[in-house]
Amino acid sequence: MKELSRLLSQIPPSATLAINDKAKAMQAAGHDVIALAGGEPDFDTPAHIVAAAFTAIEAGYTHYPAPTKGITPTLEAIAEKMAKENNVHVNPKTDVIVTPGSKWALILALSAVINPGDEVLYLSPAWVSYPPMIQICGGIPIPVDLDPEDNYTVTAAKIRARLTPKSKAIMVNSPCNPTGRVLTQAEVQAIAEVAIGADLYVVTDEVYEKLRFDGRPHYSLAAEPGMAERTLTTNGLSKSYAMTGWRMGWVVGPTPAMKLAAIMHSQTVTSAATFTMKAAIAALRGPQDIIQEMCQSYQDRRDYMVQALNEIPGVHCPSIDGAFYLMPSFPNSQKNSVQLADALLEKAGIAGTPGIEFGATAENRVRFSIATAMNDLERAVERIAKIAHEL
C-alpha cells in the first residue's frame, strides 16, 4: 500500500477530546469518574432557542441555505452583534460566513491568510488545536510562551522576539482556554501595535466572549485603530449560549480575506446546517438573561474551586477571569503534567487534561473544566484532598 498522509499522520488527536472520551467510556463501564476534561457546558440550550429550531424545521428550513454562506437575516444578526457588541463593523453580504462550528471558523481563517511555509504565533499557553490547525492550513506554529508567575500577561517585546521573515499572522483568543486570561485594553492595544508595525493578520478567537467575570470588559481587535483590515474575528455559540452540539458558529473579517475563506467553505462542508441558522437568530436577538446566569454559576463556580483548592496543602491555583478552566498547580510533586493527570484519573477518579498539551509554560499543571454542576466539583475537591500527598 502506498504512504498515508504524512502531514496528518504528524498532528495527534486532540488532548481534550480524547481525555474527555476516556472518561466517557470508564463512567459507561460503571467506573465513578468526575469527568473535568473537556469544555461543555452543563446546561441546557435555552427554551426559545430551541423551539425557534423546531419551527423552522417545521417550516421547511431543512434545504441548503442560500447563500450557503448562511441565510441573510442571520449573516445580518451576526452583523449587528459585532456592531452593537464589539464596536466591529461588517459588510453582512460580503464579510461575514455562518460556519458549523467556531473551529471550522478558525479553520477557514487560517486557510484565507496562510501560504505554505507561512509562520503563524500564537499565544501560549494556547487551546490545544491551535498548532495542528496552523500546520494542516500550510503554516508553521510559533509560540509566544507567556508567564504564568507574571499572570501570562502579553507584551508588545514578548511577539516582537518570536517575529521573523517569515511571520504572517498571529492568533489570539480571549477570553482564553486554558488559562482564564481577558485580555486588557493595553495588552490588546500591544497585540494591535505589532500586527500593524509587522504587518501581521490577526485571527482572534472570542468564543468564550460572554462569559467574563467581575464585570471584566471585553475588547475586539478588529475594533483597534487600523486592525479591522487585517482581522478576521472568530465566535460561535457553543459556550455562551450552550450549544455546543448544534456546532453554530462564524468568522468575520476583511472582504478580500473572505471572499477566499468563501470559496474554501463552498468546496469542503457546504454550509452548516439551515435550521440552526434560524436558530442562531433566536439567540443573538433573543433574551440574553439566561447568559448572565450561567455566566454568574461559573463565577460562583470559580470561587468555591479556587478558594477549596488552595485551602489543600500541595496545591495552588490561581483565580481566572472568564472561560470555565482552572489550572491548578502542584508545587511540591515531582510529577510532570501528563503522570499527574494520570494519578488523579487512577487515583482519585478524576479526569483532567495534562498542562503540557496546552504548551511548556504550562507544565506540571492540570486543567479542570468547571462546566459541571457544583456537587461534581465538590466531591472533586475531596478526592483531590485525599490523594494530594501522593502527587
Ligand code: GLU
The other form holds:
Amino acid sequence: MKELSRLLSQIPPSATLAINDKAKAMQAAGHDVIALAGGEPDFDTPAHIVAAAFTAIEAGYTHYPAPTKGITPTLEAIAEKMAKENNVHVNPKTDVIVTPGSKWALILALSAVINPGDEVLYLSPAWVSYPPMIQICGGIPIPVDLDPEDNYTVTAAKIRARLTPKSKAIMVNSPCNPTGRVLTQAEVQAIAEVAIGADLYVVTDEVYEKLRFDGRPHYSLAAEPGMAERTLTTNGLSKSYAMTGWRMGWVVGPTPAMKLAAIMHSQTVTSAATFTMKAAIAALRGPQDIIQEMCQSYQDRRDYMVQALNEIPGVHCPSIDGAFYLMPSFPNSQKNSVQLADALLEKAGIAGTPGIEFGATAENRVRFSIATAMNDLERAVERIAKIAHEL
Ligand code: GLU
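Rather than the form predicted on its own that you just supplied, could I have the structure of the form predicted together with glutamic acid (GLU)?
Once more the chain from above appears, this time first in line as the rest of the complex follows.
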C-alpha cells in the first residue's frame, strides 16, 4: 500500500478531546472519575436559544443557507456585535463568515494567509490545536515562550526575538486557554506594534471573550490603529453561551483575506448548519444576563479552587483572569506532566490534561477545567489533598 498522509501521520489527535473522551468512557463504564480534562461548560444552552433553533427547523431552515457563508440576519448580528462590543467594524456582506465552530474559523483564517513554509508565531503555552492547525494549513508553528514566573507577560521584545524573514502571522488568544491570562491594553499594543513593524497578519481567537473575572476589560487587536487590515478575528458561542455541541462560530476580517477564506469554506464544509444560524441571532441579540450568571459562577469556582488547592501542601495554583482553566504545579514532584496526569487519574480518579500538551512552557503542570459542577470540584480537592504527597 502507498504511504498515507505524511502530514497527518505526524500530527497527534487533539489531546483535550482524547482525554475528555477517555474520562467520559470511564464514567460510562461505572468508574468514579471526575472529568476535568476537556473545557466544556456544565450549563445547558439557555432555553431561548434552544427554542429559536426548534422554531427555525419547523420554519424550514433545514436547507443550504443563502448566502452560503451565512444568512444575512446572522452576518448582520455578528457585524453588529463586533462593532458594539469589540469596536471592530466590518461589512456583513463581505467580511463575515459563519462557521461550524470557532475551530473552523481559525482554519479559514490561517488558510487565507499562509503560503507553504511560512512561519506562524503563537504565544506559548497555547491551546493544543494551534500548532497542528498551522501545519495543516502549510505553515511552520513558532512558539513565543512566555514565562509563568512573570504571569505569562507578553512583550514586543519576546515576539521580535522569534521573527525571521519567513514570519507571516501571529496567533493570539485572550482570554487564554490554558493560562487564563487576559491580555492588557499594553500587551495588545505591543503585539500590534510588532505586527505592523514586521508586516504580520494577526489571527485572534476570542472565544473566551465573555468569560473574564474581576471586571477585566477585553481588547480586540483588530480595533487597534492600523490593525483592521491585517487582523482576522475568530469567535464563537461554544464557551460563552454553553453551546459546544452546536458548532457555531465566525471569522471576520479584511475583505481580500475573507474572499479567500470564503473559497476554502465553500470548497470544504459548504456552511454551518442553517438553523444554528437562527439560534445564533437569538444568542447574540437576546438577553445577556444569563452569560453574566454563568461567568460569575466560574469566578466563584475559581475563587474556591485556587484557595483550596493552594492550601494543600505540595500544590501551587496561580489564579486566573478569565476562561475556565487552572494550571496547578506540584513543586515537590519529580514527575513530568504526563506522569502527573496519569497519577491523578490512577490514584485519585481525576482526569486532567498534561501541561506538556500546551507546550514546553507548561511542563510540570496539569490543566483542570473548572467548568465543572462545584460538588465535583470539592470532591476533586478532597482527593488531591489525600494523594498530593504521593505525586
Ligand atoms: N477547547 C476545549 C479544551 O481546550 C475543548 C476541546 C477542544 O476542542 O480542544 O479543552
